[in-house]
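Single chain ahead, by itself, as structure tokens, in the form predicted alone.
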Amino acid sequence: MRVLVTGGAGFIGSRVVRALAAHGHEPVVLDALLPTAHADPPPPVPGVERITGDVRDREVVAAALRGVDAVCHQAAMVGLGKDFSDAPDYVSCNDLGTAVLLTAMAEAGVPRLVLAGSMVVYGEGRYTCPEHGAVQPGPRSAARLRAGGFDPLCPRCGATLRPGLVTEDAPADPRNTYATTKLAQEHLAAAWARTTGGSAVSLRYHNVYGPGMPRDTPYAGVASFFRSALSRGEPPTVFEDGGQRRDFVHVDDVAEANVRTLEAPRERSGFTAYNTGSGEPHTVGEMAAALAEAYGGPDPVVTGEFRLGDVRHITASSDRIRAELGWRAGISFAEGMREFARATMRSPVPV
């Protein structure tokens, strides 16, 4: 199978790639190099075509769909940022992007898109009251974050809630602007298949982390953040108390899941969305200290700070994914956090 991988030179479509060929398919590269994500780009994989060019450019992506089977969509401007300023940045990569790619899949007939997305789209996870059974809280307070409510109430009756694991069927509440155009990129990907008969997976993946991150970057993951300040001596800086939960899945699981989703048959039409997690919750001051600990110290200092637009428990049911696609991540927490420790970054962007 000859498959686009569209941001393939980066931290996750570098690992899709190698993936890909190790499967025994023809990836192709499509990547802008931009610098704000590639201070230095790397070299191409061997063997594997590569074409540098933008997403948003509809000559260039013409020109890469030719040949092609499938499109494995990574491109995109990722992370919380620094500030609202970021919003025409973030959307014009994220969705003027994929409605380009959408538009040239269209007219070459390619029937066949994995995107890659987020665990962001459903904002806070599952969450049960005891009195209400479930709920959906609403954006947490900077007055309440200030005073060190970091747990979010039932919207009802103010009592405690208990995280559990969102399923793809939750209803989507996206926090901040990244969270919001990775929504819209599913629906872009959901009306290109209803229009053209395709097949759309949106792989929707939690806290990816593994080597080759990009180091001493806002556009980073927290599992980034902490590597880069181990990197330089310092200590893990934890926000709010630790206690956040989240999936941190290995970046090869992620991968694999790529592949995975690429080689089952095309059955049906139309778009579905599958969980991308590792099934194993563990709180943020969890990660800091697994990582603390492997790279051997600093301890974690946890500070109390926040971030508006950070969500407090998001942890995923990967049942779907496991059931229809027998994809399950392989690399553990504690396997996964000992090799990051020591594993090679990519270099610092500009900022």
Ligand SMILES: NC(=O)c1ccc[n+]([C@@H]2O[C@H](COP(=O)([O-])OP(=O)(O)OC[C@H]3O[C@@H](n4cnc5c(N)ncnc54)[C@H](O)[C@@H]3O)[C@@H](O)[C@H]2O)c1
The other form holds:
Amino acid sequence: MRVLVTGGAGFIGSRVVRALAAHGHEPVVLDALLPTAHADPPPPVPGVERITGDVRDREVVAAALRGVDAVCHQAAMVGLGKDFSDAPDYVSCNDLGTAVLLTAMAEAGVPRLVLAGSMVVYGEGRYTCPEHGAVQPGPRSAARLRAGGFDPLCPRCGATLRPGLVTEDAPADPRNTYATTKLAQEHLAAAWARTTGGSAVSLRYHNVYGPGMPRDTPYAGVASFFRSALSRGEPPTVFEDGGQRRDFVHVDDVAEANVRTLEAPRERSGFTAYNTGSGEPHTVGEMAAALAEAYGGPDPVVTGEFRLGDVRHITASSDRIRAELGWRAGISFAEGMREFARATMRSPVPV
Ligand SMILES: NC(=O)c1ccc[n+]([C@@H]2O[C@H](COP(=O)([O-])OP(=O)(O)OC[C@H]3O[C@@H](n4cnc5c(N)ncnc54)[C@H](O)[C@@H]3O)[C@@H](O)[C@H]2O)c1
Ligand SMILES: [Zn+2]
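Now that you have shown the form predicted alone, what about the form predicted in complex with this ligand?
Let's see the whole complex now, leading with the same chain.
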């Protein structure tokens, strides 16, 4: 299968490219090599065609789609960004980019899309109140966060909530610009699938980590901040009280999930979302400690700082993808963190 991998020079995309090639497919990369993602553009994967171009450029995309059977759409601006002024760039890259890509796919008759989705579409995740059952807490107030009240409370009675596992049919509740653009990508993909009879699958990745992860920019993930601090000889600094629950999934597991989705028989048209996580929730504090120990660096420091757009807990059930596509993560937290502590990160992180 010839597969166009947008964002194929990125952290996840480049591993998807390798996994596709390893499974005997023919990946083609389209990547704009954004300066926010790459201080130095990475070398192309040997033997794989790489087109330097933007998914918002109709002509470039139309040319890149020639002879392609499916598109694996990883290109996006990622992370929380600096502040709200980044919004036009996020919307342009992620949503205009997806719209241009889908239009070109419709014109070229490419029937199949796998989208790099994200758990950020769920917002604060899923909680139960001892009194009121399943509830959806609203955004956390700055005043409460400043006072160290990190856990969301029941919107009806104010009780402490128990975090649970989010399933794909949980209501969407994006809490920042990036999350909003990731949700809009899914809606665009669903609209495309409906009108063209194509099939679109969004793999809602959880916190992806692993070799080649970008250095600590405002656009990177928490594992990268910790790892970068350790390589500078500093302790990882953990926000809030370190009790934030996440699902950390290894980049090679995510790459395999993409291959598995592309190889699955195309039984149905339309849009489907799959949570793509390890199924093994851990706290951010546990991750910092595991990395510091494996690296042989100083113990993490818990700072009580917070970022307004962050959610407290988000852990998913990845049962649907296991049941329907037969994928499950193969790399455990302990094994993955040991490897990540020593892995090379994307330059120019000093290691
Ligand atoms: N890293 C995570 O934990 C995580 C979690 C959930 C979802 N995702 C999604 O996975 C995908 C890949 O993320 P990543 O972590 O590998 O990020 P990354 O920044 O390493 O890779 C993204 C790549 O896309 C390219 N790109 C961005 N905009 C482009 C455009 N308009 N045209 C062409 N290329 C463009 C960049 O140059 C970069 O190489 C993104 O869609 C992201 O939203 C990532
Ligand atoms: Zn309640």
